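Consider the single chain below, provided in structure tokens and representing the form predicted alone.
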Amino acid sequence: MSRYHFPDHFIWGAATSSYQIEGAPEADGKGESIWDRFTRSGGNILDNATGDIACDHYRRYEEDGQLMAGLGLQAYRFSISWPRLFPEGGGRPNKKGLDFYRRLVDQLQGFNIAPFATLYHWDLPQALQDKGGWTNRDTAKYFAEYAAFTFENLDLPVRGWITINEPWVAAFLGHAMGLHAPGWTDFNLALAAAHNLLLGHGLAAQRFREQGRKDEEIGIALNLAPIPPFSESEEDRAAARRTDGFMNRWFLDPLLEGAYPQDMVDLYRRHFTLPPVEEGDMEIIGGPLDFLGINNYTRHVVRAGDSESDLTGNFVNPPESEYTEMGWEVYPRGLYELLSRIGRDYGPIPLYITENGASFPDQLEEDGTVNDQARINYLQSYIFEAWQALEEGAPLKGYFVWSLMDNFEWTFGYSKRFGLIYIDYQTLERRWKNSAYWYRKGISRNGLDL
């Protein structure tokens, strides 16, 4: 056996999202969400699940923190929502909402868990929606006004800020591909919609950093993941060239380097109508960050498309591959690949893990006990190539696993499962899967026995 230690200020977390987890959206003036919406609509869900209920975790959270404290977390990554704060997008905060979260925050800080927060995990106020949601540039004003107030007034300190959760997401699957709320398929939106979330950010840690805060730091979380081609040939390398164009260096681009990716942009011109520019926007996006979060479950391996316009190209599953319930690839070298690639593309920024787990079909056996041996095999095998990285000299932070618990899983419903904590749906009742054992073990041990 071989035991990985790693830095000794590196940070253990977990991570969840407000919708996915809190329930209750009506509840002590709450406004409704893009996501409210869109679930209550039809058909846009399995089984027509919302997440009303979810994990109940607004009522639960006390409970939920003890669950925390036993696992030895040393860091939570939580987001906010949006309209628990300004149930309108903006005017009049609700005290109520902004209170949850300070009791959250003062439970964590009770427990010495370090607080992540993150400020957009995709729950829109539908009031801002209804006037063009991110199509519209004035979200980025009013995410900014929203970001500053919540800086000042969650009172105590918060160890880390999350701008934005994976803006390519929010962008594309919700406003080209339909799939996630709002619900739209326009390219063109979507293409609007990335460029002012990326705005929205940059705005945002302009006002982080004109409160002059300290022991605090901001950053954003990507969803990234290494696009290899299937083949060496000349069109394979092109489709994948054009697909990590399109889901990863377009932010990582204007984010690090402060201005679009120009194979792109040419690409996107030939089709598309790009999103207007104004004067400043790429020196607000290109601001200094103290982070780069990084979101990685598997890699997209790429075959030429039928025509060498298409964006992406086809992608492929390598048969000899394993797959998660979710149909994706088990690859943690990847996770290697794209810390390395960071710092040789763009240079030395610090990294954290903001999210990295595995769906896999769990099941809750009669003594109470869940055998997710699967899941533990996933991430230690992922862990270990942060550790590699680490050991190569990325600059990396921390590490949190997704998710703490068992969630609502977006147009999944409840239907997938990938948490430490399992969710019995119908009670309510936690129960430790065998992961979250594990886990409470490799951070008492600050790393890995192989």
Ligand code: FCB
Contents of the next structure:
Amino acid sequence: MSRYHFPDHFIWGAATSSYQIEGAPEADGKGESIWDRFTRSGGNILDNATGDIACDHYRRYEEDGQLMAGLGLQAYRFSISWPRLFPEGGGRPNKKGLDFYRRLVDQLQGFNIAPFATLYHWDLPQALQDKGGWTNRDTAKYFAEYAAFTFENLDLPVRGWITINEPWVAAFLGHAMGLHAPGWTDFNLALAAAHNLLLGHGLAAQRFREQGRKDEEIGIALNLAPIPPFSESEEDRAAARRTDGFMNRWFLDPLLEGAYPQDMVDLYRRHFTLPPVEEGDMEIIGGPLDFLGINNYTRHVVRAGDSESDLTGNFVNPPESEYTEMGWEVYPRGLYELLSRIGRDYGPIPLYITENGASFPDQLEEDGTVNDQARINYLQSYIFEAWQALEEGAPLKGYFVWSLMDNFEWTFGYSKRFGLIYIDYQTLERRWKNSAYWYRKGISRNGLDL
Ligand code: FCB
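Instead of the form predicted alone shown above, give the structure for the form predicted in complex with this ligand, please.
Everything in the complex follows now, all chains and molecules, and the chain you saw is the first one.
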């Protein structure tokens, strides 16, 4: 058996998001969000599930805080529901909504768990969607107002702020593929949404700096994946490079270098309407970041499609690989590849793994146990690769498991379980899976035994 130790100040955490766990969509004056609207419209979600109850975390947050303390978590990444604080998107804040997050953060501090708050994990106030949502530049300004208010008014310090979670998903699954709220299917609008999401991030980070917040850090969380070509053929390599431009570089380059990647600008110009970039936008988007958050689950192997204008080519599933219940390839080495790539391509920016985890068909046994050895294997193999990257000098500061508990997995409803904690959706009882015990042990030793 070998022991793999992590640096002294390495942070071990777990993550969730508001719509996926909170429930209570109308409580205490909360406004409607685009996910309330999208799930209730019918036909968008498996079994027409909604987040109306979810894990009932809004009412059970104290019990959930106890669970986190029991796990020995050092940090908890949650998201703030914008329409709880601003039911109309802007204007008058709703004090009761803010109070919920104050109570939560207060409890975390009591347990010595560092709060990491995401400001946008996809639940846009419907009132802003009615004005065009993220395709409207004003939404970025409303976002910055909401962010500035939140930085100032959560009484206790929040250790880490994540402005936007996965702008690629919000923009493209939401506006080009129609799979996420608001369910639109227009690539040009998705490009505009992506730009305004990035702008919202940049404006919020500016407000953070203006407030001179010294003990807190701000960053963004991107969904990143290695995108290797299926073969060494020129066509496959070009398709993989385009897909990498579409999914990874379109966000990394502006944030870390202040410019959209030129090869993609040239490509998009031929087929689509380029996003409405105004003077000064790229400086705002490329402003200083304290860290980059990486959400990584898998990789995408790409084979060229039939036509050259095929943006992404085809995703291929290597037959010898293992897959999670999401159909995502288990590819731990990809985490190492990403962590090294960021340093190589963009320089030594501090990194957090803000999400990593897996869905498997968990079984609650009669004696109340959940033997999720597949999840333990998955987490162990990815954490090992993070350790390797650290050994080689990657400035990795912490790791968050997705997720603390089973929850509403977007279009898949409640059919995909990612939690360390099992939720019985009939009774809303929480049960420790074996992975939770395993993670607790890893945290307490600050490392892994393999
Ligand atoms: C990420 C999301 C998160 C969760 C995981 C499985 O894309 O940020 O909310 O759904 O995937």
